[in-house]
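Okay, so here's just one chain, in structure tokens, the form predicted on its own.
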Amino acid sequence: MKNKRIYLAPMVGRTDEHYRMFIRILSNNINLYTEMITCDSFIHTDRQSYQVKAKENNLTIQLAGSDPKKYGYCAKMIEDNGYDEINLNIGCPSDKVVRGEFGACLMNSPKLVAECVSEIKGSCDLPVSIKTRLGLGYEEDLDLLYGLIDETSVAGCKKYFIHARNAILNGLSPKKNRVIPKLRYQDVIIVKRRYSDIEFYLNGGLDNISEIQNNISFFDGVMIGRKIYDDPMFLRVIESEIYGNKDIITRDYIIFEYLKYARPLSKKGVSNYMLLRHLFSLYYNTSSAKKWKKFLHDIIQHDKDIMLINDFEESIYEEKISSYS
């Protein structure tokens, strides 16, 4: 395939540094994202000093805010810290984000978003992208999106991630906004055809390999979030079917590799919860899923040696042997 760029979607509370290292064991090809980080949070916390690790190659930081000067202030530090791209969140529909006057509500302020892009471009040499929705509310016209693209592309943004549904800012939770209103892939195709010199990446509802294959050949790439978080081994299907990587990687191997990363951090005092919470779905849709979750929960709750998770496969094997005897 000509276009094979697949991005892990930014997910608040999920795509932290530990999760990214876990994902890198499963795939060398997927492009990584941070969680959404507000400009204020970046400026006033230790996030500004985080140095991108070598294995986090192809890492985009997603920023949220509405103050162009703050974007510019962050941009230079972000470049120095080793990130590969800066993405503006113009799609989050949560009440907290709306109250902060950023996220999806900024679709109504395309000139302000363009100023933010200009400040970033003037402060660093990193590429800038925007993640947004098709529109706001239940109206299915594309005027808001066209206005956003027209203004921000002139300012220097040439790459857009489009969640293929509108954002509902009042009355729906962020969770419901992931499934309501309906997906409109065809409208994203219309947008893509209108701007032939701009890159467009499809996001929303891509949860099987056929849908990915059908769409990745038309768009410049796709973005996938919840499906990968809920079923990490789906990444191995992507590696095989999209990238042609037929190497077999077992869950036992994944655990072994992750422990090489996690054990030194555990010894330095990083909590088992922070290190292991993203691994709960590793045995998704298998007969061992419930036992694995209980096993991890026990290690976290009782603060046991993190290396004990090495024993899980052995315990499963012994259980199977005893059932035959």
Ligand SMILES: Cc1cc2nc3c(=O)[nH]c(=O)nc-3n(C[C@H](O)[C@H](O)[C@H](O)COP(=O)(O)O)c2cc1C
Given for the second form:
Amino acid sequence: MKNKRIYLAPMVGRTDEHYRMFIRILSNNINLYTEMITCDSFIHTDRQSYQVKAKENNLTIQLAGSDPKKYGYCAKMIEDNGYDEINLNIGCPSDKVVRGEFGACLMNSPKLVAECVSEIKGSCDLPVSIKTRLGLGYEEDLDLLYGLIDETSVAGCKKYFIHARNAILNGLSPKKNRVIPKLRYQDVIIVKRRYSDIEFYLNGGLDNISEIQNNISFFDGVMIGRKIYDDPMFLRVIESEIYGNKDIITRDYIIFEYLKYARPLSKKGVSNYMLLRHLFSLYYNTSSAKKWKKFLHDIIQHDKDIMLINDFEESIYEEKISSYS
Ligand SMILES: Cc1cc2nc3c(=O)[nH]c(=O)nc-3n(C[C@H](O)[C@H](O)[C@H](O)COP(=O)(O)O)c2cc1C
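Next up, can you give the form predicted in complex with the ligand of this protein, since the form predicted on its own came first?
Full assembly next; the chain just shown is listed first.
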């Protein structure tokens, strides 16, 4: 299974640079994604903030927008900034998409998306991929998706991440759109069989190792979002069961390594909130989960020295010892 690829799903408000550095301590093998970035914000934000860090190998940037020229303009800068791949978001169901700006509604405009792909391909040598849904609304046929793949694959996209649900654009929040439209893995299998020369990655609801193992053997790989965010140590199960990496990494070690990255930033003025907010689930499903959350809250709220997180394991240990006496 070592050649199978697992991707961390792009998640706005989550997969920022600090989270990606945290994830890299847990897994060397997982492929990383940025949060979704609109072409406009990429163009207007200071280049420095999109510079890829050395440890962030295998990093895909996800762009959103509907102007082919802007995609082309971004693509060259993205290549120069060290990213490995450009992904187009054709799956986001937020309110903005109803106004036709980006995301899932572009499933209705496959020729426009193909133009965006062509502009990127004409501006840089990076691979282009698309992340999308099975369809729009309540219809369960696959015609929209086929139309999208037919047009965009001719334009040069050979890799698709399929969130195995439809997107419901009018009335359902993005959060509900990740739960209510039902998961249809079987339909993604049908799509994969139809296009033998194209890579397909299954996404949506993958939250246990046997399901991942089953699907990874059929698809080119899988993409996982919430399970990893809610239970980061699950990455160690993935490392062991998919990649054969049996090294044991303790939470103590993860904190220690993360501080090597975070402390200099903290000294430069990056807030504890930004640096620590993605660490809350580190003790997920353990007896220390609640204490850890409280501990982090206290450090963030009272702006304490970030190095204090190093003391957490010791404080639990001492608590245990004193409970015996
Ligand atoms: C908080 C949050 C933010 C998300 N932001 C994005 C995004 O920026 N781009 C995108 O394509 N999908 C986004 N998604 C959807 C995920 O990438 C993924 O498709 C979805 O959560 C289903 O996968 P999962 O069941 O493994 O979480 C987001 C999901 C969550 C929970």
